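To begin, one chain is listed below as structure tokens, in the form predicted alone.
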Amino acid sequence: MTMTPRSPVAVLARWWFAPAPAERLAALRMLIGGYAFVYLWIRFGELLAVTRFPATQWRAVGVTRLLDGPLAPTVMLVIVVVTMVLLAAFVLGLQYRIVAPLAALGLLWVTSYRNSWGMVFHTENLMVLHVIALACMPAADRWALGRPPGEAAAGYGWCIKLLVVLMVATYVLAGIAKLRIAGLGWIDGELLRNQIAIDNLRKALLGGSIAPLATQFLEHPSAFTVFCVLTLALELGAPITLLGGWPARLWVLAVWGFHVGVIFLMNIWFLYPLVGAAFWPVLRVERPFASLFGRVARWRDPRRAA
């Protein structure tokens, strides 16, 4: 079958494989890999503490179903430390073709193992998916330690679009899940209001901090109808980011505001989008790095500034 230049498949192929700077993909490697490293660093104590729980609390999740039971705490300590070392090399682009898949596998294992000891958290799922995707991409063709700055290959556009698609999928699936649970009845706001009330009551009973604006908004049921409509519009409208440009940036700003609202109403922190990491593939994140590396290059070789 001959594919004409104007056929839908050809148009889609040109859009999907449109060129993008190798530096942008390299910047995403450093930013997302750096976030994953810091994530493990901050939660290092927690990741080891759960390994000392009674074995009766173990419920294998994801890849950890390969195990017959929990690992010894020392073994898990080694896995976490090795994963952090691999992530550091991932950020630097060192021996990337070997290191990146190992770092992604280690991160998947560590987060799955943590989730096997109680509540299954989904806040880090997109981070893990992004790291796995980057591990399969030529993300170290620029700004990589030990790699000469030679000619980069073409075709980085599909890599960045794939990262955006993964982000879009998480929001669209969240919107679909709401409709599957309650249908269009979810829009009236009563389910959301009850959920926020129960969540904050549980926090109060267990000595936690309730959300700053929860009690104030619970007295105004009609406001939750607006919240529900906007939430569904944002989640199901996530594919607009694939268009790029100002529609994508406007959506990013709106969804970031949505996550801030979740803090004020439920005191739940989705750090990956809150710090902007979920949305970095939509943005031109290479610009600050290019400026920084340019200054370093001029400092090391003053002749370049002439």
Given for the second form:
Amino acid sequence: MTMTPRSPVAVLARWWFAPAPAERLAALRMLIGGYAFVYLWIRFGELLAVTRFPATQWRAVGVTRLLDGPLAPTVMLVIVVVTMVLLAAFVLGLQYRIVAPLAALGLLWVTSYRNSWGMVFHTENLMVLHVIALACMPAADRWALGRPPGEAAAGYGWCIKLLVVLMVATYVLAGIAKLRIAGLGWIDGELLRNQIAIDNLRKALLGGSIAPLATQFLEHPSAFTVFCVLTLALELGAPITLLGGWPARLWVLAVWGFHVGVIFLMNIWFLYPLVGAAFWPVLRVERPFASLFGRVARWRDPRRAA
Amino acid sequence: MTRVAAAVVSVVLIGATLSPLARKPADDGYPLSTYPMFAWRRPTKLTMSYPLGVTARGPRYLSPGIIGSFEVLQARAIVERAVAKGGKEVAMLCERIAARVATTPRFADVTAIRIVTGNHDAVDFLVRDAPGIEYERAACEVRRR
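What would the structure be for the form predicted in complex with its partner chain, rather than the form predicted alone?
Time for the whole complex; same chain goes first.
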């Protein structure tokens, strides 16, 4: 069977492998890898605190199911530190083909371990998926330490699209889950209002901070119908980002606003989208790096500036 | 990397990310999640266990970090598991919390810890300032040197 230029597979392949600059993928390697490094840095104390929980709290999830029980605190300390070192090398592009898969595996292990103590957080999934995906890509063909620029035979456009598709998939899955669990009745607002009320009550009873606008909106249940419609529209409308251009940027802005709204109503911080990391693959993130590296090159070699 | 290898990587990663669609929504996982949060129907009534600090001016809520985790939901899991096991386990949790309170200046007014199970309506509690009822599960003193 031959593939004609107009066959759906050929059209899909042309779109999927449409060229994109290697610098964009390199910038995403540095940004997303850098985010993961900082994330572990900030959470360092908490990652180690869980190792001191009683073993009775242990509920293995994901890859940690390989274990019979929790690891010794010192073993986990070593794994976290090694993962951070690997992520630093990941950002720099050092020995990328070896380092990147190890860094991704380390990150998957560390975050899975943290989630194995009674509560699965949904704020880290996309970060881990993005780092795993980057580890499978030729993301160190530019701006990598100790390595000359390379050229991937399949180009770099598919890599950027894959990162976008993974982001889109997580939002679409969240939308589908609401419809599978609650049906279209989810948009009547009562369910979301109750979720927000219960979530804030739990925080209040445990001495956490309740969301700044929660109590005001709980008195006006009809507002939640609007929130529900907007939430489902944004989640199920995520594939619009695959069009690129202004529709993608508009969606990103709207979803970012949605996450800000979640802070005001639930005080839940989805840091990865809030700092923009989830959406970097949609943007031309190579530009600030190109500008910065150009300036550095001119500073080191003034003849170039002339 | 060739186009064939790129296509294989793409299909595997997209397939894995979408694979939770083949599972029941309640069968959550990590990092391949069904993302079921905020989708379940639930009443505004909540029965939950939590520690209270006893002070001269009445009870005060503590903090997730004092319970054992800076994450609220993980702190909740710590208390719920101890209460579910009861007896010695809940008494030990009370002592651990009391020991942390004893060394935390902002809880200097707390003289004892009570671990309680409360039945509250979330809207009444948050909007109308009308808490429900609480049952004591364990109590212990805060011993300062």
